[in-house]
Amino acid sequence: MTKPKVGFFGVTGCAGDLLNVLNCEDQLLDLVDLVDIREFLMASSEGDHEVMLDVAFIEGCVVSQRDEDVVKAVRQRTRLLVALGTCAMWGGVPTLDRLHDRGALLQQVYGDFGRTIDTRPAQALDEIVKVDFGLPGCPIEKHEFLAAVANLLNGNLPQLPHYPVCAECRFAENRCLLGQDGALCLGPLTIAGCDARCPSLGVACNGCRGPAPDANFESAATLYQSMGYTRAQVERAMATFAPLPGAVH
């Protein structure tokens, strides 16, 4: 039987992702048995540029042309494009100039060197190309990437779970850092899968992963302010690793 080809890929971000791809380390020699990798700069520096792929992952956020025309590219020659990564899947940190006038910030970090700069809004992958499947994560769990590979395998498009963080929390016993210690934590917004690392640990969820899928921002707004937070300490947490809803250029 023919083994699925398989292509790794990166355009603006930290490798974070895919480096825990690499860390899957009991696991790889496992995966480079049921797939053909026909690309990973990461891993190689040899890379088949041409052939078809069954699957491709992408980790990155689109803030050039030239990320744009990488994007473009493996999606020509993928049957399946996955997102990987919360940059991927969301834009990420670097939508975080949404907030702010792009062109001032340009200037008060590169000057006028910065007007030369192949530079723009950072964009999720979804926003230039079709993306059939995204996984969350900033970087991405481990479990759920061999999870999402064993799903796809066997023909079928993984599921994420549609229920956020605090459920997690609920299922491990956690104090609840928002309603008992009134910190501004992201749970109740974020998609879960991270077995809730960080409240486990006492630190308030940052959002990381992503907006559940029902999250409504408007009313944990309206919850941390009552909470004695302000709209602008709100929306930056908010902001963080995802632009808000209507958030622009």
Given for the second form:
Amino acid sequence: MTKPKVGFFGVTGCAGDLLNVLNCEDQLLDLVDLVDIREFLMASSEGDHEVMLDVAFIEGCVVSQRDEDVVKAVRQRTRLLVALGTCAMWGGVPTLDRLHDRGALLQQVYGDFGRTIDTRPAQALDEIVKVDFGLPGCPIEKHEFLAAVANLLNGNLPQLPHYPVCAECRFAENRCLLGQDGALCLGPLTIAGCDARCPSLGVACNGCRGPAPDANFESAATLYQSMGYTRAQVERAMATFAPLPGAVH
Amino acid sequence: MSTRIVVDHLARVEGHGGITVELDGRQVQAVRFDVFEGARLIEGLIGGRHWTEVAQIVSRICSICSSSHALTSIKATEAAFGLMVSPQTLRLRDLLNRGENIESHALHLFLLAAPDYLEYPSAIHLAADNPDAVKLGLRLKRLGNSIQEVIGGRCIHPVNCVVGGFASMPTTDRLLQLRQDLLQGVADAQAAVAIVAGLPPVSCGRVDTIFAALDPGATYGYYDGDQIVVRSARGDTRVAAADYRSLTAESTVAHSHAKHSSWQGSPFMTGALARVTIHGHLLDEGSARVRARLGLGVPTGDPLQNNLAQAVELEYDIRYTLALVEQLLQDGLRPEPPLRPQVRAGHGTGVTEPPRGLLVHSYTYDAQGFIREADIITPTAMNAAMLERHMRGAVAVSDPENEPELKRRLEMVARAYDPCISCSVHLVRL
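Which structure goes with the form predicted in complex with the partner chain, now that we have seen the form predicted alone?
Entire complex below, previous chain first.
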């Protein structure tokens, strides 16, 4: 069997999802045996920029024309495009710009020079190109990435949980930070897969994996407000890693 | 005749940047470290956020230094509210910072920099011929990540370190496992030093360099301290953390989304080499032997020596961390809920030493504990001007006709700085 040709790419982000691929220290050398990595700029100065790929993983969000050009070029040369991490899937923290006046921010930062920078409001990959599959997480969980690779090698599209972090938190028999401590915990809204990493440490979920498929934001907002949080605070918290449904830029 | 040498997109670094050199015969017209990472405006985006949320958002500036961004943010917030944390918290933060330093240095030395010296395009290619060296590097990298997992709750964007302390304490079982890993790490670190010492020498020129590093007090480290030491040929100058702007008179430059810093008009270098140069006397006998073995003499104007300084720190930090973990196991960890600050309007600055050098977070809070203004200055932004000067040094010792060799040296100088390009794109008040 010929090995599938794979590429790893990054647009604007913290490189944490690509780093977590390199953080699979125990599996990395096996991984390079199983797939034919043709491009991975963060790890290698040798890349084949023309070859048709079977799977392209892209991390990061689109905040410039340059980013858009990269994403479109990769789309043209891959059979499957996987959005790697929350920024690629949802836009991530940079989409907080929807709560601000981006022009004013740029002026504040760079002065008049800001007008010359290739920059625009942050977008997720699927606002630019067709995305076949996404792995959420800020950063992605290593076990989910490895499971996704194993699935793809077997010709299957990986499956994501459809339930929220709360379900995993209950399995772990954690104290409920929302119900018992009154914390603004986003566990009910956030897609599972992290084994309730934060609530298991006693830290409220901040929604870094993006929304679960059935997340009911309006109902949750009402709940948080009844606990004493202001509407603005609740909306900002819920919009930290993925824009609220209907939020425009 | 004028020629232009361009490295379009620098590989084996974090983020997106390139190099451009313009030559007129042998005369260097311009050297630029181009940063084209997109502008995320993160410091602006935390405007109006509550003090409990800030560290988690700003850690997203960079993955490799996310523990440092979180800790520096927390340090700034605690300074703004006048909160003093416990000695146990300070020990755990020290441990978390060292875990990050071990991971980052192992990643950089083995996966990013070593392929240059041995003329491979990547560590993956290197592994085909020398699997043991790459496996060793990966083991050391994993060790740094394990420390961050156990203390910070996640190796990228740690969640367990919060304002006032830690959300929960690592369990004894996990500390015992960490101790086992560290014992292996001590042996691995010696092997790593031997590998680094055996890398073929490459000359990329020397340039007189001003260094800057945080004064860590009595112990060589990365978290403690609120005074920056600047060392130039004229001697040492001390700058209080709150006065960091005198060190980072920044200006925008047309070719980069990063801003350039200077000390009294001169560029300076920060990072492992600056730390070993200024605070090397705080290291121990074991480190002295490592330095001798590596042939690292300071001060030096050779930027590639930063790689050797990273190897010195990697070896020292593993031994130090082992002793620290043994001490924690002996003393036991007290359950200690995070201290709550007395929220008030005010201003606070935190400075630490991430793997790549000085990092400043400076915040202004309103009386309700929401961010009014934030200023973050990263080591890669501070280093950018000096990096360009060192790249000029590399051109000066190269044959301009031999473009592949010139490019290799330019890339090696850039990589020796271990730039974090995502980090460098940041927002500041002008």
